[in-house]
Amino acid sequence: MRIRVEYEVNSELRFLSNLDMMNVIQRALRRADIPYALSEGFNPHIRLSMGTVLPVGLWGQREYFDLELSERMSIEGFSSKMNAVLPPTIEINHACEIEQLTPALMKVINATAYVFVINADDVDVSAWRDQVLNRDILMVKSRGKKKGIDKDLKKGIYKIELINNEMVTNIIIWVSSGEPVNIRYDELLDMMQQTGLDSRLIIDVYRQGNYIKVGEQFYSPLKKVKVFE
């Protein structure tokens, strides 16, 4: 039996690196006794997938993985089972059972959406927000393995979404992952200083999920979803 499984990851564990992640996940299947799946060979480990790196930093909302069991057991269980042993800053939001030939996520995800949360008392996001669409070019230095290289990040931009609460605003941008390029969140705050809006604005950044985007679609990698049609 294959699952996937969506898990919120608090912000007081923005500063968790994504092997300590594993290691937390993996530590939490052994004392809530999951019926977890190993693999062959002299260092069998359990057949667990993290999704996409959650970058240092940040904390998530929707984060995946994908486990192995070796018997069959009710989704209902597993979660609570998960949920009673995990630490109170990491809970498990949904599982559902895929097919043994279902992708892995890092295969499948290519979208991310990336929240901003800025005071914004006296600030015009919106109008920050359409002349960051409107413009033709979008250029920032790469801060991935290619560091300093120039970078556009206007292809890997689909869309600025604003959610105004009170005095902040929260600024979700959705842009790709992978192809046609990969976008991180620290390119997007350089990019948000070039374009006028103050770093110093910023009071949290997290992960709101990863997506599978089909057309001008977003699903979430727990539906079943043709990514190639």
Second form
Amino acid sequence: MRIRVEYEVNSELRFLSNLDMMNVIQRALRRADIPYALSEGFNPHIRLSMGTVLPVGLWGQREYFDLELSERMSIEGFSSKMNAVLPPTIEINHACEIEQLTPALMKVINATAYVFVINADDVDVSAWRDQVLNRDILMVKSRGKKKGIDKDLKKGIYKIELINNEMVTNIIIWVSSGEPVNIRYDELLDMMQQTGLDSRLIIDVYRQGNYIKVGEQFYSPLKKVKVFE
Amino acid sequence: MKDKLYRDILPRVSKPARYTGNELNVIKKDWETSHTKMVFAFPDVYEIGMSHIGGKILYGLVNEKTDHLMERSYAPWPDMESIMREENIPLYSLESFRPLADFDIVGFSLQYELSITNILNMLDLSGIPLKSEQRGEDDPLIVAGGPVAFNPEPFADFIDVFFIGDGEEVLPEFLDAYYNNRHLGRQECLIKMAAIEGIYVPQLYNVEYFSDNTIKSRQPLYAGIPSIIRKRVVANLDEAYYPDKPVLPYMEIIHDRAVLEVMRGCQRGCRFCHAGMVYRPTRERSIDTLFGQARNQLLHTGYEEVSLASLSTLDYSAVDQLVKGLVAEHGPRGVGVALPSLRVDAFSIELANEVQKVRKTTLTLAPEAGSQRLRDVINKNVDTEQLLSAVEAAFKSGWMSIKLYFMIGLPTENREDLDGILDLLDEVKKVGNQYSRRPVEIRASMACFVPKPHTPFQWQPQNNIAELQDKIAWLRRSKRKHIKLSFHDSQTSYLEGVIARGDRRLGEVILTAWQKGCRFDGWSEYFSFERWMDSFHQCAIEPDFYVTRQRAYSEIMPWDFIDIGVTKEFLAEENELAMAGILSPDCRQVGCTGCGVCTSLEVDLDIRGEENFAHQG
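The structure above corresponds to the form predicted on its own; please give the structure of the form predicted in complex with its partner chain next.
All chains and molecules follow, beginning with the one already shown.
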């Protein structure tokens, strides 16, 4: 049986690396006595595959992993057993069974939404958004492995939403992940700085979710799991 | 505080998960209702401190079994330290995020001589005066224990109270006594504490010296203060507390696995070995206790591996049964068993084959010396034939690489002994190449021998840096294909040697070195030998006095007042036997050899399973 799981990583765990996060999940699987399947070979490991890497420094509302089980169990049973042993800083919110041939998360997730919470007392955020969306190019120096190369973010920025709360504004930027351009959250920070949004106004950054974008639609990886569609 | 950390501080440092706390199985006791409040402070970074078994034991013991409270703190890495200093953030505990100065007791673990500068740095980051004599009524008591505390004297200026011996014996008693005497003034309280067995309060003693700088006398300043401090011993390890729910770190630590302490102590009697002398006698846990502890720890942590720790795990009397039982119970769920140290014999290799869940990469063995003559001197009861049969067993079963540990600078060592190391490596390679199609990798790691207090070699001179450099050059004179040699830093070993056998006059040098910026001295990227040598010079103290001098049997050693149970006569006799190249047997095999520990501490060897010595050789 193969399942796909959606979980939330609380802001207290924002400094964990991807490897740390995998350890947290694998150890919870053992503590919860989940009938996980093991790989063959000298060094059997749990057949777990994580979704796209949550950057160090960010927390995430909708993160994903796929897991292979060696025997059937109910989805509710899985979630409640896991939540009982997970630290209070991580929670499984949804899960579903997926077909054996469903492509891996890493292959299908192609869009991400980052949320920048800003202290917006005296900034006109919507004017900032309009001028960003009206530009033809949004050039930054790339971060990560291929550092320092000129990179145009424009074609990878799908939409920018604004939500005004009492004191703060959430800027939600929907971006491409992988193809056509892989956009990192720190590149977005650079872009914001360059386009006149002072980074000192940002009080929190998190990842709202990972999505499968088909046409103009963004699907949850839990919704787009059929092999033949 | 926590908010500021998360928002402003931690995003700017490397490995921020070192400083966030709140791990699974953390224990946060109520501050107001807890009796004595203690913080366990480890003078190295989180991932090293969290790997230490003693800390796990004391943390669980105090928090689960007593009315007192214990929190944790680790040395911040220099990047974090500089931000803490800039932003005026005091060193805090990972449970309540309180500054260390708020606690009644700040307890340091002394695992390594050179961690003392980190202790000073942590006190300074806490705003606590560095020297005992400068502390006032409102300052915490600064306590320390651990293997290095068996010679507490070099740290006497900085530590108010030392714990000598097994911590789980003395600590709860100390915390009770502190709580009952908390209304007393600092000095009176310390005098009360000094009456507890295993407790040493250095400021209550006066030391006088001869003009040649050796010790003339040591006197307690008050009546009723013991002149000899006897170590504390857990008599029944099987019934002693051991944590079922150790704190599970979020970030990867050095020993990131469940750990069983299968036994404490070792009676093999290697003459260079500090742990082998100070942790006598050997006490084992029963196999059923260990099975239960493994089950519980795995249940509460979800670790993928359980490691069998001790000074010589293959000597555990039921090791075969234990390993096979653990593999049978936990193996099917993908949980492995790790044997951290192997004995040099074929039985060990066979057992290692059984548990090795990862691919057979590197196997580690420790013959310690290159010639039979020198192995006899140090009482390492291994002959070349045993070593080669172990190596043969390993290569036969598919290992491709072997790492061998040696020491250079051992007493009586000469060129033939050094050549013996190279010859041995050649022979090992030859055996390997008989069984493998690809050429095997042989790696040899050479430590510089540092004579330790309370060992038969405590009177011996240590090689100076030039002598060690000569030996290293000699060993490196010809390159051998597929044999890699690596050497410990001789300057670091020299400084370790000074502090290991030092006296309380070194306090001034240590303070000066810290003031000059020394910290993380165990880390090569921060160690500065020049700064240390400047500090010796500035304090007009000659370091060679402590390191390279042959000491007389009649000399009063700085640590002579610490009674580890093993008699000085036994140590002297062992030193004589060493010089004559005569082996001493293991008391488990031949009966009592008269080291004195069982009779003087009224404890006994505690062997729980059927002896496995028959498998040897």
